[in-house]
Structure formats: structure tokens, C-alpha cells
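A single chain comes next, written as C-alpha cells; it is the form predicted alone.
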Amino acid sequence: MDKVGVWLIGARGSVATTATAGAAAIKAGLAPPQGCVTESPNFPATLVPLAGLVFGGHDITETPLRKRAEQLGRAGVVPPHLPDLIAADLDAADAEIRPGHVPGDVPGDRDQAAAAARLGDDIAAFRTRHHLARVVVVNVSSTEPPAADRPEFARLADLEERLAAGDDVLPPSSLYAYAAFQAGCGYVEFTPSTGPTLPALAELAALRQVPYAGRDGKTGETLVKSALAPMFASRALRVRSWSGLNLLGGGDGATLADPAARSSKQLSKDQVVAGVFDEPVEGQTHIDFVADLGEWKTAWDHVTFEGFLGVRMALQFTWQGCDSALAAPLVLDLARLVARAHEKGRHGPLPELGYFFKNPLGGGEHALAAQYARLRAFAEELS
């Protein structure tokens, strides 16, 4: 594979723009691939080079990609001079962004069946234009509320019967996953949204022989949790409570100010502690929107634990980071790994990529070191 398409849902958002700009900067020799796991020394992978990634996507906003990159430059997310240096790459990617699905907003999208056909055609045309063997669709759009269960989600035939009847039953992330699978593309659910998790969509992925991975990229507080929680467990220290407070701005923070969307993120963030310890641990994760923080996030965690003879102790940590800068290199990693897995004939969920996610699809470990060992073994297998 000398080229792979990366089709981003939310292609003009902060994460997508940072990923697109970062890949262009690396290709031009303007920046090292810092933060890209697959570019680490001695990482055992044979993957498409970063310079071989071709970008496009869907979005419901019309802000040009170069202007969005300039905004991120002023915010300190990317170097302020970078957008001018990679303007041609940004413009080329922007020319490949198509309107996302908003009910009643795009001519021809009379219902979800028609929308899925259009979205899939957009991806297939992108693949043809650039002579790409593979395209990986990555959802980096806004977090959705949890989807209510519906009977038609259980079987592909039932789902497609409802869609053919003109019923709009899929949450947006699942509509994009459906379109991606129909187009024969691998899929990455980088958000906590429902995406490809419906049984009917798992059936479709198996039918189309395509792989998918997710869910909810692990970039900050939960990354630290997945390293620290196994430490307590392996040292036989009983964790009694684990509470976290997340303060964030930007578009992600504004989305999570909605209680329904916030509940999706909270459920995802709490998976690590529940998955590592053998008994329930008191505490909750709280998320508050602070517009003044802009593209930055601060997380503070408080942990109480017991040691020898029941002695009570505590740990506190603070994490301050830029989510877009942390997430963007993982998007590049995942697109390359999923493309390679597709090339090697893997299909269905890829639990080996759980290292990148808060709530890994396909099950498996939540301990970071064990997840990394599994990732390396998977990369060796793909090579």
C-alpha cells in the first residue's frame, strides 16, 4: 500500500484539522511524528507511510479547512506559522470534504436510506479519484447521547427493511458506519457514540469483510487511569474510591454541556476503573464546560486506597492537555493500522487496538501495559 484514504466524519473539527495539518507537516519535514505510536522506534509494523495518507470527509460546517487551521494556530494547538506552509495540502483536503447528513438540509437526503447511499457514494468516488486500494472512515464528530435500543438493531434484514420503508431509525454515527461498511471501508469510532456497535452493523461488517475499531479515543485522564489502576491492583492495594473532575472548553466542551451527550462520555470514562478492579469502587467522573479554557482540558482525580493493616492513604493527580493535539496522532495511527488489517483479511471488531480506546470494542484488557503488549503482537502479526 503506497496510499490510503482517511475519510473523517467531522472533517473540519479540531481533531480532524489537527490530524490533517499534522500529516502534511510531517510529510513536508516541518515536524517530527511526535505522539504517533506507530512511528515509535522499533514499533513492529509495516504500514503505509504517513506521506501516503490522503484526506477527505464529511462535515456539516462550511468553514474552510485552512481557516480552521489558522484558528487553531491562534489558539496554540498548531504552530501559528504552519497553516501558511502547508496551505496547498489543506486546500486539497478541503476540496475533498462533502456535506454531512442533516435531515432536510441536503437535497436528495429525503430519508436515511437515501442519505446512506449518498454518503457511501461520496466515499467510493473519493477512493476512485485517488486510485486508493483502501479507505478508512474515522468518526471524530461531536459526541451523541446514548441510543435507545430498538428491535430492528438486532438484525441487518430488519434494519434495512425499516430504512427501505423510509424510517429514520439510526443515530448519526451509526448512519455513517452503515454507509462506510456498504462502501467496503474499515471504520474507527473515535467518539463514545453508538457508531458500529449495533448487532445489525456487526452483521453488515462481516458480510462486507471489513474491520472496525473503537470506541472513544483514550487521550488524557483515562490514559492515566489505565496506567495507575493496574498498579494498585498488582500491589494488592485496595482502592476504595476514585473520583474525577474534568474541565474543558472548545466545541467538545460545549457539546458535553448537554446532559444527554455528557452521559455517553461519563459511561465511557468509567469503564477503566470498573474493568480493572474485582469489586465496586465508589466515585464518579464529572464533566464541566468552561468556555475560557478554549482547546485545553484540565482533569483532577482523587483516589483513596488501603494498604497493610488497613492504613488509609490517598493519591491525587492533575492532567492538563490539549485534546486535539493528543488525539490527532492516534487518528493517524488507527487509520494506518485498520487499513493494514483490512489488507491482511481481518474483519469485524479489532480488540487488539483497545490500547487506543476507553471502551474497546471486542472486549479485552483495560490495563495499559497489557493493551500495549497486545497491540505490538498484533502489529507483528500484520507485518
The other form holds:
Protein chains: 4
Amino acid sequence: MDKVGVWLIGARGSVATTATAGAAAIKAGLAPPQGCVTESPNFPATLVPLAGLVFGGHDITETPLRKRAEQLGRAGVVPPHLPDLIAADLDAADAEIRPGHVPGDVPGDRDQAAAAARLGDDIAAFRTRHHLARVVVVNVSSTEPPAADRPEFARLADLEERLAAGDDVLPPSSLYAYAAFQAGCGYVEFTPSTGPTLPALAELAALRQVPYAGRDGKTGETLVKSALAPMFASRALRVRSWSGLNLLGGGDGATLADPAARSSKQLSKDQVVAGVFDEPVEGQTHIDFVADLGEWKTAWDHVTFEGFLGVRMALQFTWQGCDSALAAPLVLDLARLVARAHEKGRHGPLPELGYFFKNPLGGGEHALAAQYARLRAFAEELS
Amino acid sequence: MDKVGVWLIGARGSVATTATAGAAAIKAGLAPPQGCVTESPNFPATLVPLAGLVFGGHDITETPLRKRAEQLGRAGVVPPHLPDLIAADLDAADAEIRPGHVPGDVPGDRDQAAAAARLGDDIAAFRTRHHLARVVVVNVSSTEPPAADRPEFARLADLEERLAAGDDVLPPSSLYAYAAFQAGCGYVEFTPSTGPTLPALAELAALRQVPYAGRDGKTGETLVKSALAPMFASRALRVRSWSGLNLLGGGDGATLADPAARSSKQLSKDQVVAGVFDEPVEGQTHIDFVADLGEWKTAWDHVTFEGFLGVRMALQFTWQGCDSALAAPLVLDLARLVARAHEKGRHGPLPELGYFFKNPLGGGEHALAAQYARLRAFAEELS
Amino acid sequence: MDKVGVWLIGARGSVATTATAGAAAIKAGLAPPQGCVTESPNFPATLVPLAGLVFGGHDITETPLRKRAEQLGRAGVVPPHLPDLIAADLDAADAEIRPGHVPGDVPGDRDQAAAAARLGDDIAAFRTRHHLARVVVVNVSSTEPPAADRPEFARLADLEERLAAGDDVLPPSSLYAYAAFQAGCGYVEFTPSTGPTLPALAELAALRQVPYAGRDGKTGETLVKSALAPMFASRALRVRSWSGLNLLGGGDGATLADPAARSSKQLSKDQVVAGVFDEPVEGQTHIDFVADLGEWKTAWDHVTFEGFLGVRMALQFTWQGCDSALAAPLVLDLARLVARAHEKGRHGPLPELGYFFKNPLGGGEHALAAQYARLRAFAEELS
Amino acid sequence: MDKVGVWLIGARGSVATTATAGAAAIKAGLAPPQGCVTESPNFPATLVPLAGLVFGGHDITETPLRKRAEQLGRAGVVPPHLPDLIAADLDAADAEIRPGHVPGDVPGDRDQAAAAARLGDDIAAFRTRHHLARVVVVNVSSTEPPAADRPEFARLADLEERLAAGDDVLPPSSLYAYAAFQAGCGYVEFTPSTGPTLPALAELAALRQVPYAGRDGKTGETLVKSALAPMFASRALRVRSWSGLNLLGGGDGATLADPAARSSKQLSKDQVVAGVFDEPVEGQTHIDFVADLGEWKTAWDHVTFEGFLGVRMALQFTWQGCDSALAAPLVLDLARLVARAHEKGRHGPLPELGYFFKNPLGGGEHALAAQYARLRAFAEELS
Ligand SMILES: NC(=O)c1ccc[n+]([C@@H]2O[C@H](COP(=O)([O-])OP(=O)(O)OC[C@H]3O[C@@H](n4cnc5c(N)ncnc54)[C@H](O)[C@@H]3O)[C@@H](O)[C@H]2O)c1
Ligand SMILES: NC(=O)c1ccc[n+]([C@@H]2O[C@H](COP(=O)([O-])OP(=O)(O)OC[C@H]3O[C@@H](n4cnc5c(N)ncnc54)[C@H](O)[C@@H]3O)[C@@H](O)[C@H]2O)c1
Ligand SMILES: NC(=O)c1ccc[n+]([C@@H]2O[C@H](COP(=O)([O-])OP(=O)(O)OC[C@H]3O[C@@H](n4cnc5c(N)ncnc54)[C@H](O)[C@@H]3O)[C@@H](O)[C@H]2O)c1
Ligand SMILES: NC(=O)c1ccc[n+]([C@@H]2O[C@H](COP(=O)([O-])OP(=O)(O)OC[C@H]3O[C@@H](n4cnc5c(N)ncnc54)[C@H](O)[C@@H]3O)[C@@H](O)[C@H]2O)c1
Ligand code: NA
Ligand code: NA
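Cool, the form predicted alone is there; where's the form predicted in complex with a further copy of the same chain?
Time for the whole complex; same chain goes first.
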């Protein structure tokens, strides 16, 4: 069967390293494919097997993948002895990591136009070198602040005119999406960053006939929200407030300690409650960086609701998860599904993949079970 | 439109009183129909309106319904001033309550055969007196211990032979179901008691062409379980343990303080986890009577699960609900749905109503969203 | 025995109304003195009895106390039928409420100097009218933002010079403290506002020989913190992070929805952890206004700590309290204790009352049990 | 300085192995003495230094200590690489472990009299071999069921008569205490087992002039209880119910899966609430074995209480601890304190050590802060 490339933006981050290490471990029979949605018997065999995935990517740090994996081993994200057992695969993936684009970095790319060309060439060369049928670019790099709107985002021609003029107008995630589309690759926006959501980029994806999906992988508190909110709705229980506090460490936590980046994540997290209920629901979602939690997250949610004859009741939950372990298998799922959709001729946003995201591109349901039913139907179509 | 009777076994209990009071409050425009599933726009207008329900029932206590409602007002289950405002409706329902059957009570019914005849006559007379198209019998009386199996439960002929011989072989809930079926009524087993689950009674329901549904209304901890368990399953997260502690006061709590009655409830509660996951899951569900909680319940559940590369994670939730306020609107929903199914010629168990129960009769899914989809399809068929 | 006046700043607020209503209820034998620390047998009989307290105060709203009490009855803070039973006491207290000072309110007091004189006269007239041995002024008005420092706060002479010049330099709470001291009254700062904490006011208290205590009543999350933090400390368990989210409705919650007021409260809440542990501890405390919670508060705290050989562990708690019901009896306790201290010749800050406060004036321990031991010793001295 | 022996009954269990490994790690400078109460500057320098402790003991399994330590390394109780670094110390301690007494084991000790003599000889030989000033015997073996009372437990003479007659009347823990006392050693009952609590053994301890302490190390849920219960008491808040569910894996959890052993632990856990409050408090404490939790414990407690004017409030907490990591340093603390008390001539029960126990022998307070104050005063006396 054809091999498929997984090109990770942020290839040396926690999620990327866990995904790369995990695929190697499963291929070597060292771990079962737990946490991989598409490995369940509910999914057709036409998806590329996990062993058929080849890894590469862009990053702006130089820490070798093997060292990152060892750090994750000490942090309990991957089994401590795993990195040694899959060292060859890690080194192979490491050899495929190219320098990312640092906005405003003088010795790097001259301007965004040059950067886009260079990034696209990196991906195309990877595809050729490994004789890959297709490459899916997955953004798992640090979350950006929300981007201010600009007139040239509305049309591809205007955007390309600005880029050609040497202006740096795109947020990094959108630059990566631009490069991916130009290189004829499907794209997954796993972060809450802007990525492919600009109209100009939707135009480009249509032009290049490439599919994309996003935004912001749904792995923890929001996952639970999307399972619980429909319960209240179907029971005609009126949710009055939904409040939450997320405590997390790790690289992602450190990034989100910056209020600008945090606001991207908070906007994303608020979609589910707003999407499931008709009436407005009070409450805020806080995100705190707590270095001591390392790669772990603890989230507490508190919900008040009104039932028969106005009686007030409450539900609270505490979620204790390892974000990278939750996200990594979804990266593999998404790469397989987007590659197959690409192969079958789908292009533009894939709302059928809303199951995986806090803020589904292309619209659609926020209720988890409905999203899953839609995902399974989509997988059926792809078979 | 035709009126429908709701005949409540345990008509003076918390759930029954709240259902009776709530229907009156909604009819009088004193409260919105919050908590009523079938009042949502997702349901067809062919169901009997709430104002078309007429209440009566059996109970073994004599506390007038108005007094019970006032107690529930003080306990915060119904608004404190409501009982006064709907006194006429409460008194009307109270006038329709007949003595229940107390097993082994000498001055009462001679034997179970006599009791069944008398109970059935009470229901039939209620139907005639109010010119009701149909009556649905709903068991909301105290939970019984699980019944030991007996050979005569297997066939109706054998059962009736034993009853004719003056033997008292049925648990009370099954006696009520027997009387209901004989009187040509649909039946809802809202408790975890045996009720209509004996093969002999299934035979009788088929003979009389009456529908029935059950068992054990799903209103709190188990409701949340059935929303969350499918989340783990679809994400391929392997649940390893699920433990729970339910603290509750009230009449139901007092009944469940008895280990025999409690075991019926525990068996019922364990269905969801076993029903959703393929592998066995460790853990117990405890039920404690805590008088100080009054009509309120607090339940804590703790779940451990394994994700990608074997990483261990945990979820815990605390549910703080008012059981009667959660159960009462479902009693109204079930009466409407079973009446309509009866009208449309359905008989035997109604697995399409599994959404309402911890332990759905007639088989079917335990995943809440799937149950809701099935319920909506069923309501569509009934329209 | 001599009567003692309790002059409440914010006399129509939730805490003040609950304190006034509760004292009347206990006096009338309608409720036991639960929640009153000084009613325990551990306290000497030399304190003024609850029945010897006379209530009055300042407020800037006009809602009659009886109406406020009825609102609190509907909200579940006081028994719903209580306000009727103690109507005479509520009306008597209501008749003793005088207009508070609204900063910058033109038709009111000309300037702060005039206001201070008028407020002090109100208190003195109350004392005379009721033949009170002593009056204790207790600030339970809305929390103010932290006050910026000013040079004239350092010395009484400078402060009075500015006031005499018609300058409005004091935050309202400090104006009340100034008026109280000038009127020869003890003062309790039950809020996190500036109140008596300016050096110029300490000078004045010394001059007038009056005692004072504060700051910010310790009634919920912080109370639990001060009970738990010493547990970790004595066990040599190293606390690494302490995070919290407070959800509250009510008037206090509405005030704290303003970030400026909220910062006063947050500063106050952070004292305990900083006070108990030697090393810095990570983590933030959030306060959210959730109108749906009414007079109730839910707080969640999450603590990570390190034990033997560096093993990481965690504790979390959820507190569900009714703030006014927790605060009101402490207002009575404080009035009794400060009155007695005044009688016994104590003046200046009373660090022995640190047990009652998040941020004890005059220094001292943050560990709850140590504070209680000190309180008991102090009460002994006062006997 | 003199060396002190720590003779562990259950020397190959989790607690014993962690204590032995931890002492070695601290001695080698590989870990700070976190979790050791007596290492805080609040304690006098007259206690034997951790480096002066020598380890040995009895056990009935043969798994070498190094292997047990490696298992605990994989389970996250001790750092994974520690066992290798302290292999020599582990092997030295392992060489000092002698076969424990298995009740009714034919090839082992002939009868309890013989066993007691043999066990005492083992301890005495250890003392001689290592030139130890003193040995403290600490029982950290599996919890026993509560022992039925017997007439001969009342007097030493009667007990010894029965033993001399070849009757096996003592529960194992009491046999170990008997042997320890006979060998002139202080004794710590760290489990909820009977141990030294028989009057006949108190007589023996007096005769041999040896001190002892116990029962049942206070390390988790009960520790938190003893910090929180006094908070409610001093605030005059009336606790109405206290319920708990403990989930634990490990060897201790497996032992407590047996209802008989569990009842010893439950009795012990119920002491605090009963000891702090005057009125009876509703509620049960459950203990469930959940293998998946490994060496970790999760406990949830739910408390309802009544405040001013009867308002109901609630507190809940979740404790997530590693029991062995919490217990091990206390074993070291107790050995040091009992050794020093022995040296200073103290004998009989040491109620001053109640801080360490769920069920303090010799009586005394259950409030944690009061226990700590008493412990510090005791340590002062010993200096
Ligand atoms: N883990 C989850 O559960 C989850 C869920 C949803 C979304 N996400 C998102 O996934 C992303 C990755 O999370 P993580 O925990 O791996 O974070 P991380 O901090 O460990 O990794 C981010 C990586 O991105 C790299 N990077 C930063 N800027 C870059 C640039 N301009 N070009 C290329 N690489 C760049 C960094 O060097 C780093 O290696 C975050 O945006 C996070 O919000 C994660
Ligand atoms: N409230 C919920 O959320 C919920 C959910 C599922 C099931 N249930 C079940 O509903 C039932 C009712 O709960 P409740 O809280 O109203 O209890 P309750 O104790 O308040 O009421 C039970 C009533 O049944 C009556 N009764 C007892 N034996 C009877 C007999 N032989 N014949 C006729 N009446 C009899 C009692 O007198 C009482 O009035 C219980 O079995 C409970 O387990 C309740
Ligand atoms: N309830 C608790 O547990 C608790 C604990 C610690 C501190 N506090 C503090 O106690 C205070 C009162 O809390 P509450 O819940 O009663 O609030 P509330 O909003 O119900 O009452 C505040 C009252 O103060 C009055 N007020 C506002 N400005 C005033 C002024 N300049 N002069 C006179 N009166 C004025 C308001 O009109 C209102 O009646 C708050 O500052 C709160 O932070 C409460
Ligand atoms: N860990 C804590 O926080 C804590 C707190 C209080 C009490 N305890 C008690 O400490 C004890 C040890 O706990 P653990 O987790 O180490 O248990 P564990 O099961 O790991 O170890 C118990 C050890 O005792 C040995 N043993 C059993 N019977 C024996 C006998 N007759 N003679 C000698 N050895 C025997 C076993 O072989 C095993 O090695 C338990 O009784 C537990 O209840 C532990
Ligand atoms: Na919406
Ligand atoms: Na199953």
C-alpha cells in the first residue's frame, strides 16, 4: 500500500514527539493502538496502516527528537524505556526535520514569500525522497495569539500581491497552511491558531484541490463538555452556568501563560457550550500555567442547572489527563483520514472531522456522539 | 383530544407527588415544562397534552397528597407556595388513590388472586369514571429486594394455577403489573423491582396486547455514566475502573438502607458500564442512606482509564441532584409515550424507551445519545 | 449588664441583615447560637450576652431591613418564616440606620471633613439614645479597590491638615474608621478594604485609646486553607502549587465582578499560603461572579505537594457555603470581643483576633488552630 | 553517637521497603528528608540521626528487598533509578530479615511460645551483632482482622500460662509485641491490628520498662479529617454527616479487600470524627480494593454541616496519595522518638505520639494541630 507522509509543524514539541514515538512503538508491536480512534473495528481497512506513515516536519528548536522523547519518558508521557527501543525511528524522523519559520528572524527567510517557497520545497522534497503518495501537514506548534483581521485576507489575489511586495502579513500558522496548500498537501490545524481559516486560503485550497480540517484538538475538558452538554439538552434541563479552571504545565502551558495566546484557546473552548444550548449560559473558563504539573493537566468544571419546577442542581467534574498522550493518537487518526479524503478527491474544509476539534471548521454539531456518528459515516464513504 | 389516565403505584411517594403537582403547575401556567423530554420541539404533537393527564393510584400510606406536597415544598423539591395554588388538583388526585396491596396483610386482600382482581377493578373503575381512552400504570413505589426465581414464573398457565390455588408467589411489583395487564393497561416499571420482567407476564402482555417499559428510571449518577462511558469508548480509551458512592436521604434512601432492596438498585446501576465496554471494568457502586441530605442526592464517581502508550488518567464527577425533581417529568413523558404506543397498537416491551432507564427492558443500547436518537425515531413513528 | 451597640457600615447588606436577624432570632429562642464562636463553653461569661446587643448603622441604599430579610428568606440564607416573627426587631434596627457617605455625592456631605463629623455624630447620638456603654463599628459594606498610597496617610497631623483643607483623600472605609475612632468607638474591618490600616489612623486609635481588628472575615475557602496548610507544614510535605476558583453570586459577588474590587479580595486570600509556608508556592486564586448561585458560593481548590523521595501527590476540595450565614455570627463574636477589650483598656490593633480574618492586623499566625488557641487565651485574659 | 536498630515486622512490604530505601537515599545525600517530621528545625538534635539507623526485620515472603524496591520504582513510589544506587544498603538490610511467624505453619515454629522465643532471639542477635544501643520494633505487616477477646488477655500470668501449655491464643501482631517486649525493645504498632493493646501486654511492657506507641499510621484521608474536623468544631458549625470512599490498590488494598481485615481499618478510621465532635455524626467510610490504582490511593470525603440559623452547607475533598511514601518517613520518625523515649526511661504507652496515629494508644486528642503541639513539647522534654 502507498505510504503517507505526516509533516508536523512543531515537530519537536510534546504532541509531535509523542505521535512519532507512538507510531513507532505500535509498528514495532511494543504497544497496542489504544487511544487511536481509527484503529477500532468501526473503521474501514482502506485507511493507510500506521506502519505506512512516514514522519518529518518543521520546528524552530534543535533539541534532537530522541532527547525530547527521553524527557517525555521521565515525565511519564511515554514508557521510560521506549525511546531506547525505537531510537532508529526517532533518529530517522529527526533527520527529516527542517528549520521552521521564525517571524522577523533576519538570518532566516528573507520575507514571508521566500519563507513560503522554502517551507513548501522542504515538504515537496520529503514527499519525493520517500516516494510518498501524499503528505498531510499537521500544525502542532505553539498556539499563537488571535490574528487581527486584514483586508488582504479576503481574497487570494490580494494576499499574494502583498506577499509579492515583501510584506509579512500572515500569522505563522497561516503561512504554514499557505505553503502546505501550494505544495498540494492536505492540512490539519490541531491548534487554536488562525491557520487555514482565512478566506484567501480557502480559495487556495479549492484551487489546489486539497482538503483541510481543524481547529484545536479536543482532548480534555472540552471533550467531556461535549459529552455532557447534550445530556442536559436532551433531558430539557436548563443549564444556567458553566465555569471552569484548567491547570496545566508543559510547553503548551508555558505558551498559554501569555494572555494573548491564552485568549485563542479560551475562544476555542467556549464553542461547545454556546453551540449546544439555545440560551446564553453564564460562566468563564480559566487557564493557569502551573509548572509543577509537568505534562499533566487538571481541569475542574462546575455546572448549575434547573430542572422540573425550577429546582436547582449542580454537576462538577475533575479531569486529570496527559494532554500529549490524548492528542498524539488523534494526530495519527487525522493524518490517515485526511490523506484518504485527499485520495478520494475531497477538498476544502472537512466538517465530518468535527469529532476531533473544539472548534470544527466547516460548521456542524458540537455534540460528541453526533460527531462520532458523522465521523463513522464519513469513514464509510471513504472506504 | 382523548384524556389519558396515569395510575401511580406508590401514589403518595415523593416521585408520584412531584409528578402530580408538577403536571398541575404546568397546566395552570405556574411553571414551564422544564425537565419534560417530550415537551421539546423535537417531539410530535400527537402525544396527549400534559393537561390531558388524569391522576390516581395505589398506596399503602394515608398521608394526604396535599400534606405530602407541603412536605416537599419545605424540602425544596417543589416551590414552597405551589401546594396552596394547586390544592384542588391535589385533592382531586388524592380522591383517586386506593389502598395498595400489603403482602401478608390479613384484613386486606384474602390472597394474591383476590388482590389482583381488586387492584384491577380499582384501575378499571378509574378509567370508566373519567371516560379515559387509556390508563398507563406506573410503578413508583418503594424498591423491593430481587425476587428469587420460581418455576411458575416461566409460563402464564402455571402462574395462574398457583394463584388460583391461593398461593402468594409474586413480588408486589409483579402483582401490580399482572393486575395492570389484566385490566388492559400499559405499564411502566420505574423502579428496579421485578415488575413485568417474568416470562409469564410477558405472555400476558402479549395476550392482552398491552405495551410496557422499564426498568429503573435513569436520573442521576447512571444518567451521567451513560453520557460519559461512550466518550471513552469512541476515543478508544480503555476504562480500567469505575467506582461510585451515592449518598441519599428521603424515603427512597431509607428503603435502600436495607441491603436487600439496595442490591436491586446496585444491579441496575451496574448495567451501563457493563453494557458499553467490551472488557470487564473493576469497581463497585455504593449506596448510603444519609438522612441529613433530605430529598437530595450527592454521588461521586471515579474513573481510571488508559490511553496512548498505556498512560493512566482519571476522571471524577460529583452530581448533586434532587431525585424526585429529576424523576417526576420522566413519569409524565413515559405515560404519554406508552399511551400513544398502546393507541397505535404496540404491545410487549418497548426497547425504544431505553433512554429513560438504567436497565432497559427489551434490550438495546446503553449509550445515552444513541438512546435519544432511537427515542426520537420512535416518537416520529408514533406521530 | 451594660448594653453594647453594634454599628454596621453597610447595615442593609446581606451580612449585616443576617447578623441583625440572627441576633433577634437567638434572643427570641427561635434558633440555637450555632456558628457563634463565643457562645461555646470555651468562652467566659464576661462577654455581653447576645441579647445585650443593639443594632444600627450606615448604608447608602434605602431598602428597608425587613424587605432585605425577606429576600434573604427566599434565598435560603435565613428561614423563610423568620422575618415575620422578628419584624419588630428588624424595624427597630431599621430605624437606627442613617445615610452612609457616598464619595462625591453633591447633595450629601460637603466634603470628607464634614462627612466624618456627621458620621461620628450619628454614632454618638445612637450611643446616647440607647444608653450604651460602648459602640463597636463593624464595616460590612461593599469591598473597595485597594487605595493608592498618599504621603498624608503617614501622619495624623498631615491627614487632618488635608481634610481641613477640604480635600477628599480617604477611601470610604478609612473615613468610617476615622469617624469611629473620633467618636471613641472600637472598629472591626470585616472587609478587605483599607479601613484602619493607615499609619495616621493607628495614631488616632492610640490617641483615643480605642481597639480595632481586621481584615477581611475568614469564612470559606480561606478558612479551609488555614486549616489544611499547617497539616502539610507539620508533616514536612512540600506544597508546590495551590490554585483556586471561587464562584459566587449575591451583592458581594456583583461587587467583586469589578477587577479593582476583586484585587483587594485576592490579595487578602493569598495571605494564608504565603504566611504558612517558607518557600514560595505557585498558583492563583480566581473569583468569578456567577449570578445563578445567588447567596451561595462554591470554591474549588487544588493543591500539589511533594513527599518522601520526591513523590508528587494532590489534594482538592470543594466548599459550598452560604457566605452571609458564615459571616454573620462572626460579626456578633467580634462586636462582643472588641467591646470587652475596649472595656478592659485595650487599644490599637488586636492581633489576638487573627482567627477571624484572612489578613490579620497586628501580625501573627495564619494557622487556624494556633489562632484559635490564641483567641481562647485572649478571652481568658478578658474575663 | 549510638546506633539504633529498626526491626520491621513485614520488612519486605511496601512501607518497610520504602522506609529502608528512603533512609539509605537520605544518608547518601540522594534525597532531602521531605516527609520526615523529626527532621524539621522544630525538633531537637538529640534524636539519633537518620544515618544512625540500622534495618532488619521479619517477613513471611522471600522476595529480596532489592527486587521489591525495583517494583516500587516502576510503580512510582521511589525514583526508578534509586534501587541501583543504594543496592548495597538494600542487600545489607535484606541479610537481616528473618522468617516471620506464620500462624499454624507446621514446619515453622512448634507453637506460639516457641515462636515468641525464636522471634525475640532474632531481634536480640541483631542488636548484639550491630552493637546497637536499642532496637525499636515496628509492625508494618498486613492488617489482621479484629481479635475476639479472651479471658487470658487480661493478665500476663494467665497469658503466659496458656502459652506455656502450648496454646496459640495471640493474634500474630500481639505475638510480635510480646516477643519485642520480652527482648527489651520499644514497639510501634503502625497497623490497626491488636498488637500491644492487650492488658497482659501492657503489664509486660511495664515489667520490662519499655515504651510503645500506636495504632494505625495516620497518612491520608484520616490525616485530612483530623485537620478539618477541629475547624468545624471551633467555628461552632454543627457537622451532620461525614461519608467517605477510599479506593486503593497495592498489597495493603488487597489485604483490605477481605471484609474481616477491612473492619479493623474502618474502626480505626472512625475514631477522629467521633473523637472531635460531641454529637453523633451520620455516615460511613468505605474501603474498596481497586487493583488498577497500584500503590496509589484516592479518597473522597463528603461532609454536611449546619451553620447560623440552621443553614446547610457542604465540603468535599479528594485526596490522591501514595500511601507508602506517606507512611515510610513516619516509620523513621517513630523509631527515632521511641528509641529516645526508651533511652530517657519512658515506658508504657506514649500518648504524646498520637499525632502519628488514627487511633492513639494511651488516649488523647484527635485534633491534628493539638497533637502536633503535644508532640513538639514531648520532643522538647526528650532533649
Ligand atoms: N495536547 C493537547 O491535548 C492539545 C489539544 C489541542 C491543541 N493542542 C495544541 O497543540 C500545540 C502543541 O502542543 P504541545 O504540548 O506539543 O506544545 P509544545 O510547546 O511542547 O510544542 C510546540 C512546538 O512548536 C514549536 N514551534 C513554536 N513556534 C514554531 C514555529 N513558528 N514554527 C515551527 N515550530 C514552532 C516549538 O519549538 C515546540 O517544539 C499547541 O498549540 C497546543 O495548544 C494540544
Ligand atoms: N427519584 C428517582 O430519581 C428515581 C429514579 C429511579 C427509580 N426510582 C424509584 O422510584 C421509587 C419511588 O421513589 P420515591 O423517592 O418516590 O420513594 P418514596 O419512599 O418517597 O415513595 C414510595 C411510595 O411507595 C409506597 N409504597 C410502598 N409499598 C407499597 C405497596 N406495596 N403498594 C403501594 N404503594 C407502596 C410508599 O408508601 C411510598 O408512598 C423507588 O423505588 C425508587 O427507587 C426513583
Ligand atoms: N460574607 C462573607 O463571608 C464575607 C467574608 C469576608 C468579607 N466579607 C465582606 O463583607 C462585605 C459585605 O458583604 P455582603 O455580602 O453583605 O455584601 P452586600 O453587597 O450584600 O452588602 C454591602 C452593603 O454595603 C452598602 N454600601 C456600599 N457602599 C457603602 C458606603 N459607602 N457606605 C455605607 N454602605 C455602603 C451597600 O448598599 C450594601 O447594602 C463585603 O465587603 C464582603 O467582601 C464578607
Ligand atoms: N501505607 C500507609 O499509609 C499505612 C497507614 C497506616 C497503616 N498502614 C499499615 O501498614 C501495613 C503495611 O502496609 P503495606 O502497604 O506495606 O502492605 P504490604 O502488603 O505491601 O506489606 C505487608 C508485608 O507484611 C508481610 N507479612 C504478612 N503477614 C506477616 C507475618 N505474619 N509476619 C511477618 N510479615 C508478614 C507481607 O509478607 C508483606 O511483605 C498494613 O497493615 C497497613 O494497613 C499503612
Ligand atoms: Na447556541
Ligand atoms: Na460489555
